[in-house]
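We begin with a single chain expressed as structure tokens, specifically the form predicted on its own.
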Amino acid sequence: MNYFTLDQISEVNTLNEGEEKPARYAVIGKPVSHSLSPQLHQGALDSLDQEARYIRVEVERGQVAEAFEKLYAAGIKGINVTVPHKLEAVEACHQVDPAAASMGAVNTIVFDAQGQRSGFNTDGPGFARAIREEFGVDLKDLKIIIIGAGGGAGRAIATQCVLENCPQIILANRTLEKIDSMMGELQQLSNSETLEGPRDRISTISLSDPALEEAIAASELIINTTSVGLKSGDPSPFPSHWVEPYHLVYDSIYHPSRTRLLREAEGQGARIANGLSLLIHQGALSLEYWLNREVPIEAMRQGVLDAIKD
């Protein structure tokens, strides 16, 4: 088993028995035993010369508040969130950063000396992050559309959006119904006084919708946050033909590295992308989150595609 229990959590010596450096950082989810997360920290905390060990530890629903105490207990001083639990580290937070309010989730959590829990979310920032690393460009200049704006790396990414004042960003979504909610607090968001700019940029579509091609073309970066490419077997999530070479497409898919959708847009002459920089970038700021300095990047992308190579 490469993860605990929380009821392991209690029992210190377990949590460090044999292991050369203590747990101190940890991410939890439900199931977590494939999370990238610990070869993703782990080198960089090994090349700062941290004294500290991450770990898995999986976590039921209605559970993570109680995590979060345990795991403080036993001397974590950090933790990652993945699903199911994002939304539900938000109510088990004493503080949370409005950008990670405003998403609706939270995925990195912080403890003061006295154990007090602020959650943040990284994923916006470090898409932004991530897009100026790939494409040699700012989120901010950019005309967006996301495909499959309705799940929870879409609405990140779309606040992120918002918070950056991008001139267009288009809700693309299998059905509306998912998004119509969103882009109202999106709206409301867009119309707060740090913002400036027109308040009409944001908008919705569906997937069927005919006028899609025409949303696509419009755009600038074409971004999949749906799970369609995952599989080898998968089609691109639209016609990829609609891409033209002007366009910036960005899979949030790392896993194949080329996933149907990047392949054929790549043949049409544009330049891709995949989501191996959103994952590294936003573990980079979680992690600057906890030790307050720079984290070395390329030891965290090497952990990730050692472990991820065929």
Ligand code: ATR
The other form holds:
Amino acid sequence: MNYFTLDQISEVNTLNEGEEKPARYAVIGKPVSHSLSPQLHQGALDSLDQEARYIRVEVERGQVAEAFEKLYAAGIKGINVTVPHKLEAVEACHQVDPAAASMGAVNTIVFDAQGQRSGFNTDGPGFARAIREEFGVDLKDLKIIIIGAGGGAGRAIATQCVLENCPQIILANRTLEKIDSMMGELQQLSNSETLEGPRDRISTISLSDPALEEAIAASELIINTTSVGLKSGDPSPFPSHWVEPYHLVYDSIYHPSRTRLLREAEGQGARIANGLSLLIHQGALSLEYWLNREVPIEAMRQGVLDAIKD
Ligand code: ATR
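Having seen the form predicted on its own, can you show the form predicted in complex with the ligand?
Zooming out: every chain and molecule, the one shown earlier first.
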């Protein structure tokens, strides 16, 4: 097995037996065996001369707070949280960063000297950094449409777009009910005193609505956060001949590196990017929280590329 269970965590000896470096960072999830977080972080930790190992831990629903306590007691200094625990992790923190609270999801845990847990979400800010790296523009300046806004990644990105004051945010989803309540919450966030800009800049649309073509035409950045494209033979999540050369197209999927959407969007003359940069920047931001210093992005990118090469 390439992961530990919660019971094994109670045995510090089991955790570090035969290992050169002690376990200091962990990702929790279920399933967790496919998580690339160790490959993402270990090279960076090594290149920073950290005496630290990054491990995977499988945790059942309802046991997230207990897992945090056991991991802290076992000497773990920072935790990443993945599916399906990002929501439960919000409740299992002593403090939650306001942006993470708005996203309704925590993916990074920082312990203070007393073991108190602070929760952050690096998916949204990591996405903003990814867009700057890939396209050389700021997220805040772009008219956005999110295809699949009802999923976890879609929600984090949509919240980031509101926090960045993007001039247009269209939430598109197959199931409209899933984004209706989110739209209300995002509008409230957008109406808060700290944010300026047009009040009606957030809207929703069903993926089957004929007006989707117009909504895409009115956008500058098209983001796919559906899982459509993960499997070979998957279609594009919307008719990709609607893509125009002025579009930037970002697919949160990074494996395969080119989904059908990205291939066809490129054929239409648009600029494209896959989700590898999001994976890397959300991880880099977690590591920055833990180490309080700049981290080697290229070591992280290489770690993931080595892990996914066919
Ligand atoms: P999470 O990211 O929270 O695990 P998910 O259930 O994997 O979420 O779904 C991610 C997104 O992919 C959702 O927006 C989902 O649409 P629904 O809310 O309508 O379920 C979208 N999605 C998954 N399969 C899809 C498909 N075949 N066509 C369109 N959208 C799809």
